[in-house]
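Take a look at this single chain, the form predicted on its own, given in structure tokens.
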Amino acid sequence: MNTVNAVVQGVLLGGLYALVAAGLSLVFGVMRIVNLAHGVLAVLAAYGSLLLGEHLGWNPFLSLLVVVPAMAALGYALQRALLDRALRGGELAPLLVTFGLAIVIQNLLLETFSADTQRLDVGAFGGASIELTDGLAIGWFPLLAAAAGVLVIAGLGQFLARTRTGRAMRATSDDQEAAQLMGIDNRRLYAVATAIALGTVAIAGVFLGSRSTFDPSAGATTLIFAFEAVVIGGLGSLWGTLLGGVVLGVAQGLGAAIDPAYGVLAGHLVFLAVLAVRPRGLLPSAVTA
């Protein structure tokens, strides 16, 4: 039974990895660039929620409403006024801009907040669980946190097969000048691919928020099992963000199982393991649904 609640526990923590990463996965898959302040980010946001709940009282759910249209702001004026620089610059230009916005944001993080680790309130509905057996049990909240990267996902690869912004975005990536060819504006496709990716961002900074302690630093280690996810699952796929996601989290889990020290190395090893074997990933593939 013991491996069995590992391998559940680590299935809805994979829906959570899947979150943060998708928006990583949908830089990558539009740009080609792999976005190093992606973490950080995150816990921009988390702060973000943290201050809504502070000075307003409002929930880390409710600061959703103002912290996902801010990040995806942020996100839209970002690669209009640096990362379009950025890319015109060759591909270390966008990695050295990216590291650098993380250190920045990081710092500021760090002046204004301090060390010290927080985390947000959810109340009594972080601690509920649903018992399906007497060695069973699922919280309702990392089902909702699972629920929630499944959801994202559904929903960026519906976006990106049925609408007209998603399809330019798949062609910009197959085929940038032929697209440009057609009409189509890039800088303001990947604008708005940059602020969709900042949205699910935000959703996934608040979730991780309320799940764990956060401070300014935790940024690098939200980025890293992000990143591992993306690669697992394979670069640009969205679907394969979620596999990755979900292998990193049992791998996680079943390690965690045997030794609770072995729980964060065990998803390392599956990575390393599965960039020897199949270095595009298990589902590689342009972005697509």
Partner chain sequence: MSELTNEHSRSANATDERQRGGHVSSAPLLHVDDVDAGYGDVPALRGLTVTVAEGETLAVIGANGAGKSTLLKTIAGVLRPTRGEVRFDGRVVTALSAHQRVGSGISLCPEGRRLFPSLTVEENLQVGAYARRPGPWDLPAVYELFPLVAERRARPAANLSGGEQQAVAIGRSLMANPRLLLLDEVSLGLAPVIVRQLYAALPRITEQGTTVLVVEQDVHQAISVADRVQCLLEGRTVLEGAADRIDPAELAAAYFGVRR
Given for the second form:
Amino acid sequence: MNTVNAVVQGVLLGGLYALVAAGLSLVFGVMRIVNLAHGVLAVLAAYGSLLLGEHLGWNPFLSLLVVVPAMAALGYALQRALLDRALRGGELAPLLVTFGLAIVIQNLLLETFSADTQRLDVGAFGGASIELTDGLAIGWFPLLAAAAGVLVIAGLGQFLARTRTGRAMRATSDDQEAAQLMGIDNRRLYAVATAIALGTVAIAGVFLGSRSTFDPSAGATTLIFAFEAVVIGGLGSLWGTLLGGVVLGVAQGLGAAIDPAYGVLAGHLVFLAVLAVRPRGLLPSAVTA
Amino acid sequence: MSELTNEHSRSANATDERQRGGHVSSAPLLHVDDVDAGYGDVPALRGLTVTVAEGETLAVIGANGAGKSTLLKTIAGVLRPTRGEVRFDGRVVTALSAHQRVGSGISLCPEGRRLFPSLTVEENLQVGAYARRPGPWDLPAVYELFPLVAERRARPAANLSGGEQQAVAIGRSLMANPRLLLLDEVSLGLAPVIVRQLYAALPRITEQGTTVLVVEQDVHQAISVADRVQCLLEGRTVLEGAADRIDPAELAAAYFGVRR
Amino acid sequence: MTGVQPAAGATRPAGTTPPKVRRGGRSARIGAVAMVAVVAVLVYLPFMSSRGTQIDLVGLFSLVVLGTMWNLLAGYGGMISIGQQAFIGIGGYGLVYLATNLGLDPFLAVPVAAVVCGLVAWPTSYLAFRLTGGYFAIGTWVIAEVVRLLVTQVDAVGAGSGASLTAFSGLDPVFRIAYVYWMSLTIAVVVVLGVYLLMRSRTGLALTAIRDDPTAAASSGVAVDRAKRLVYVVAAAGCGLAGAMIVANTLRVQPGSIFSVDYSAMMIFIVVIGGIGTIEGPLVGAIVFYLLQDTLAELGNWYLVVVGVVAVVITLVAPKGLWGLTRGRVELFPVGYRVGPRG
Ligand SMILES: Nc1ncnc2c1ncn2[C@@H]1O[C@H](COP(=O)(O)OP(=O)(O)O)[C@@H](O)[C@H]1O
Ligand SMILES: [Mg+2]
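What would the structure be for the form predicted in complex with its partner chain, given that what you showed me was the form predicted on its own?
Let's see the whole complex now, leading with the same chain.
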């Protein structure tokens, strides 16, 4: 029963990992950069929600209405002010800049909020659960968080598949110069992609911060888990990423069921195993995005 | 679509006016003025001047490496000239980026087609219309022009044959409803039959009033569709003239850079 | 196809002599003399300075080694790693385990620990090299996390709480500190010179080719792969040396700190601030970082904020770092060739 429970919890957690990962993949797909600050930006969103809760008494769900647009705006500005410039500096510059940014944001959070662990309070709802059999209960909140993750990923998939801007992003991902020849302003598109990525990571950050505790250094593991979800699932495939997140969540859940200290380690080992035997991931996309 | 004959005579008139050497009443649609361009330290265009009148079809020919693609990239804005100006419709567009030039009516169908492989054929065409310029070309019009493309509309672009891909690439450029269409080596890697079929579509394009600049290594193909021919060698013009009056021997010499 | 290529030489006016290609020059000779003098002073230092100064300088030497290794990876190998703390930790723990648990002489244990790092890095590279660019960076980080989590499970080295290096306990602190100082100085000199010689070798040539033109270099794939793997293994061993130095200096190893990603942050900042892709850059960066660290220590976490902002600004505005400001006028380690007028 313990095992079943671990699997169920892992699946639910995987939805959120995949949501963080989706933003990472989107930015990588469109402009071929890995935003090393992606994880700490999720944490930043959680702190934003925390502030709104503390000062205005807002519930984390309500705070999304402010945090998500604010993070999206930050993403747009970040792209325009820093990352565009970094993109022109060759292959290493974006990595150096986003890593520097991660360190800066993390330490600013540390200065502002101290290293104390925090948790967003979703109220009575946080403890409610559905009893399936005895010993196996699914919390309403983890279920909702996972559903939100899947919904946002599905929405992102529809956006990329159906909209004019989504098509332009896929085209740019395939061939940036040819996309410009179609009248696509790649820099505006980059800014929109980063805005979407930060908007989605804000949702993930608030849900993750409500599910479990966080502190300013939580960005590191957030980034790592998202990356593992992407690689396990297969680069360039949103549904693969979702699968990757679920596999990672289940591995962590099963590991932790054996010994709490093995949770994260089990996830890493599954990632390394996939890298060793199936480097293109479990669900590689036909054409890499 | 019914003014086929009208358009045809109009473009012939334009050619005649230019041939008489007199001043064309209005400024040319495109004026590449004394341009230098290149890649790093490698010069590819050296003081090159090219003009195209509205409604005219100009063929730029030349051997491999003559600078033809570089010229088109400079016009489309993918490459910035180090000297000289590009004027389009009387406006200096040298400082405009490639995507802005699409908005003002320049569309380049690049060498090697460069379709978006992960998009379907129809999506490739839709991306072509990204700039949302109004005009005669939309999905039904392109499908009518290339019925084969219509049949393949739901397929990934990467799955098409070379000729089909080239048709999609031309269609994709048309979707931008350009005033000036730049075609770079349509014939590249294609069987002659296929090339003829593709060029057969050209009158249907020019009859819409679209000005066309074709770049070709296939000289005969180029001459057969163009009003005027300009031959490049090492980034300079070595010969130019009306397509129907050009001397084949002289052209061959210019093409290969033989001094006479 | 008959390509019509403009003849590159054709534009040179007739009568001028061809340029002379040379390596180094007067500034390099002066630089070499200055470097030898500085090292000589550093060697003599323990006879005239406090133990505190020596302990501090060992910290600086470890920064020099770390910066030089990270520059070898990123500046020459094109590999951004944020997981070098794996090898810093293995080096540190290796020293403790070999010296305390196995009774090996600690000064012998240091190079042995570095060899262990290299041996761990070699198979690891096959996993890490399946990723490129930013994904490679995070991949190395995951590997470092795995190493940390595994070490935390080993009771023989104190599991989560860490272990002390007791092998020096028979030694008078005055001598211990001086010996560790000289060992660290030796390691720093050997590492910097080693990278210099590596970059002048055929491998260095292959690496320069990768950096300058990845696509052209990729066509000679095997050589490139081998060169990158060599760099990865050498950098791991070098970081292991640094880790061992750090532990020999502080006498304590603790998984949370020795495997901290902050080391990667430090290395990156040292290299970016000093100047990536040059041998001198990390030296300058290490000194600057060392001075900043001392002055900004009171600022607490602000110091990483400041250093982070500086690194971002430098990457965007002056990507060649402080050393780049010399614009190649000064060159202590002439690695490349320079084309100049005859004479
Ligand atoms: N991307 C590039 N980088 C460097 N040189 C180039 C590049 N593209 C073309 N060239 C050089 O510029 C010159 C003109 O090339 P191009 O315009 O492509 O010729 P064409 O299209 O007439 O065959 C040639 O010498 C070619 O080698
Ligand atoms: Mg060409």
